[in-house]
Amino acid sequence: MANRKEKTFRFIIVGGGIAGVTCVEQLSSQIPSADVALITASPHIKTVTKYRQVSKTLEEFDVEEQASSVLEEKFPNLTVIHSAVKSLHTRSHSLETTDGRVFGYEKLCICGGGRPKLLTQENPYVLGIRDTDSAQELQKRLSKAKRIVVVGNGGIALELVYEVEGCEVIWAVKDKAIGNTFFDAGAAQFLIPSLEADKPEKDAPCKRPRYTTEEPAPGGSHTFTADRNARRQGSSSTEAGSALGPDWHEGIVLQGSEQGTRRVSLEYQCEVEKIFTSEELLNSPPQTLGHENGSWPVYIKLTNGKTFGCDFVVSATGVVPNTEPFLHGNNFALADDGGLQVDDHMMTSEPDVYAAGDVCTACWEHSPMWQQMRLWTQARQMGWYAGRCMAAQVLSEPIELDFCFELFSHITKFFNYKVVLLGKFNGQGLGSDHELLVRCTKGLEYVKVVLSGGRMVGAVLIGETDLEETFENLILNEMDLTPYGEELLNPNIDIEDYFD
């Protein structure tokens, strides 16, 4: 096989999502003379635009879908290869694409993203949302629907349930509260009234570019904003189409066939037991039906014993690392979550192979205030850092673990509120050894601080609190806050003045 290599590149990056593109940009600017190839199945790539450093660790940016030629014009040393990867041969340092070509590499970075964990494969009544095409399909099917069931508790599910109108939504959540990847039951209670209230009228001109589902004009771009949703669906290398971002519903009318506003019913602490069609239902024992009557195209039975009929089911249950094409015949160490294990230089267990973004799992000893979550912010940070590490090795320069891995930080938006997450915002890994301080003003803001041993180790800020920079500093400085006690969140004290 080795003798069939079409060309050998110094660096090959696989995946046209945020991690892959950021890695390419970083490498190309560090070593402008190096031959770099980007292998991507999709004709469009994701690029970071309007990047803004909000504080030491917090960042906001938009994500734009652009033609890959934009990247090639920017970096003359770059070749974009439009194909999926069929197989990787780490011993001969080569990979084969699905169209039968073979390329050699000196250093490789796998940025294959994640693929959606679908409730069930090949069921026409189950729609997994992961990219622009599935979002369009959702819009089309929703226009005729009277009732849908949404399964999942991540960012996509939260956004979807909030946006759908004119259609009854049954929302099945496996946890005790909504959105528990991002916040606790208190924050969920703060947000729940937004599902009952009428949505605020959209401000006339949308400040961010709308995400359109028409094909862009030549040279144009699809745009959707990325400082938003914490979870997103990654791109699978077997199918084209890259991760959906936050704001993915902007400009898509999520309107059912009924008049009127939202009707959302929540089913907590349950998962899907079975999905069946009306024909299968007729042939099954009568007790299966539970309280459901009428005739629906599909029925879903939950583990709480309830059965609901609906027009279709939306599967929004997160992603799994998309390692599929890379494992066969190689010896990658995998983490418990199925990701490629990487060390603090983003290297996998195979020589000269790096990985970044959703496909990998950070297996170095983490800073006490950081954890991995498969988010757009981390895809960008990992891609950037992997590019730096690859360049540093080629240039024989030392490199330190980047500061962005010191403190977990994320800005997003749910139900029209700004949401900032810092550190161990949900008390992750702290056991019972922590206390919470909470300040909540209904409809306005929700502030939660996680303290351990008198020091702030995490925070959730919902609304325009303006506390993110102060709290970030308090966490990083490990200041003893015991003397302040409850006063820390006293709304009459301007806390910034204390800690300048």
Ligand SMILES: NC(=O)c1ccc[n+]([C@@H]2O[C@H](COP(=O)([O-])OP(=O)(O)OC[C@H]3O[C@@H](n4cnc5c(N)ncnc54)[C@H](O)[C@@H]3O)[C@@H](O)[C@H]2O)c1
Given for the second form:
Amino acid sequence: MANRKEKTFRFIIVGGGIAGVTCVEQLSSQIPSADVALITASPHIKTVTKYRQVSKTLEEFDVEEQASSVLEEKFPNLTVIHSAVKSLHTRSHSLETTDGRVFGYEKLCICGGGRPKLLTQENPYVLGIRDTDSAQELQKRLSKAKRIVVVGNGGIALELVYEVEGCEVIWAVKDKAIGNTFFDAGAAQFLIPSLEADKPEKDAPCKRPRYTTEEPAPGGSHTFTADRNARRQGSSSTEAGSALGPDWHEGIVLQGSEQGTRRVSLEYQCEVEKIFTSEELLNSPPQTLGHENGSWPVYIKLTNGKTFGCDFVVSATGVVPNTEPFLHGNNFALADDGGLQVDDHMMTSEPDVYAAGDVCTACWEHSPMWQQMRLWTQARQMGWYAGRCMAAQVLSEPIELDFCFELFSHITKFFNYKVVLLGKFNGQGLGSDHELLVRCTKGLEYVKVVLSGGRMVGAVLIGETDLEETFENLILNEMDLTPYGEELLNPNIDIEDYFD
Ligand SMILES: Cc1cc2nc3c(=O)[nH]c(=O)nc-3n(C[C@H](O)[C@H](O)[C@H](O)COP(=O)(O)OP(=O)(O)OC[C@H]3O[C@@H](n4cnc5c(N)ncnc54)[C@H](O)[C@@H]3O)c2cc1C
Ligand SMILES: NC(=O)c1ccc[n+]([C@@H]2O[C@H](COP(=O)([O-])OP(=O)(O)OC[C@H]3O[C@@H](n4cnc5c(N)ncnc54)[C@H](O)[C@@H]3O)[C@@H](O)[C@H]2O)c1
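Since the structure above is the form predicted alone, I would like to see how the form predicted in complex with the named molecule looks, so please show that one next.
Starting with the chain above, the whole complex follows.
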């Protein structure tokens, strides 16, 4: 490393997303006198606002993209450095930023987030969605598009295919049903009619983390004002802005070049075999073209033998932890999914280095009812807990794994329905040792309960069921529900009173 240390901070947090900002807030609250630096590649930071604990594990909050001065005013001992970390030297407890500055730290927390796991890199016709910039790029490209292909079957794909209008969407999923990361086939069957119907005039009520930019544009809608220059300075795809979150699509117009509503064609149980331009198409053996008319800028051949021309492809195929800037020359233990391994004190394998959010992988022995998913809620919880652990270590205070990791819980919205997921909501890891109870009212609600050994271990609630708190308690209390059998979901029994 060329330059000498400009300054040594007691604590440095890398990453201005939910995990990093929550970690800063927790640390600065625990030790107000501590010298803390937040180094982030994004021009804005993400702050949690209107936080409310809905129940033991369910939480609601808004997230605002704000100027970092807001945080510095709140915490006088905080220094926000807008730059990307280029290299980390854990042995000398120092790091270098892309603008050539070197800082020392006593304790470090890496909250570098994730980046889209793209089908193919550097293909101008394949878009990933991660931050405000990429959401704006999508909006711009979509406004001229007649047909796009969406590949992937998780959160982003579910939200995108529901929101896009005025453009044909070919949705290619490798599963037998939609939404495999959140739903089983039964829930998918409940949701499918919403894809074929027009969007309702008003949104279903669903209080959950809302994503807003700094201030709503006149008229209440939100526009994304990405400061391209700041973000583009020396940053590469690994140092993009913070990840989007709930309602990311409400801030942008997902309108194709044509009039009319949503048009989605689903291609099940297939993956991408090849992506090629019109020139490459002409030089390749005759393809079984899908319902083609005219030449397209890009073609995508699926493993079911079909080839579709389109304006561009959205790769909604998951995230990879953004560890790359921190690994060289250090000995971080990585998990199978590429995340920095962290223990039950959010510590990595490198001394004095913690990690939280999408960049890390929880490698402590999980509660039987909790699993990691790269979500805002977990990024906030991890950032908060990492801050507590760093402070506890410095203050020599004992600390144990926080209760929020006892039960997986997630509130979101898909296809204009409120969705609550609890515990082993898809029977994760239970093999055949579980049974399901399902109650479904078409177009209204879908309730699925996962039972193992007579106890509730997971649930999927779609619609305004108001069952989340009762089911959360039943899971946490490990109550034997065998005596109730199918009566458990009898709509004529007010289950809240029954178990309150
Ligand atoms: C399109 C989309 C929609 C989503 N919707 C939801 C949802 O509805 N609900 C939900 O719960 N979750 C949702 N998520 C997931 C959620 O956004 C993430 O799990 C969460 O934001 C991760 O927070 P984080 O702080 O770990 O990472 P990020 O928010 O990605 O923040 C990482 C930060 O690190 C900075 N950084 C990266 N590299 C460097 C470097 N080398 N030096 C300095 N700084 C660096 C970045 O600039 C950024 O500020 C969505 C994600 C996407 C992409
Ligand atoms: N409402 C919400 O809770 C919400 C909404 C959007 C995003 N998110 C989160 O943001 C992150 C990014 O979302 P995402 O949708 O990209 O990830 P995801 O993990 O939700 O979904 C990835 C999907 O892509 C599929 N896939 C992976 N590789 C593939 C390939 N080569 N070909 C075809 N399919 C492939 C997976 O099977 C999965 O269905 C995730 O952590 C997700 O949980 C959450």
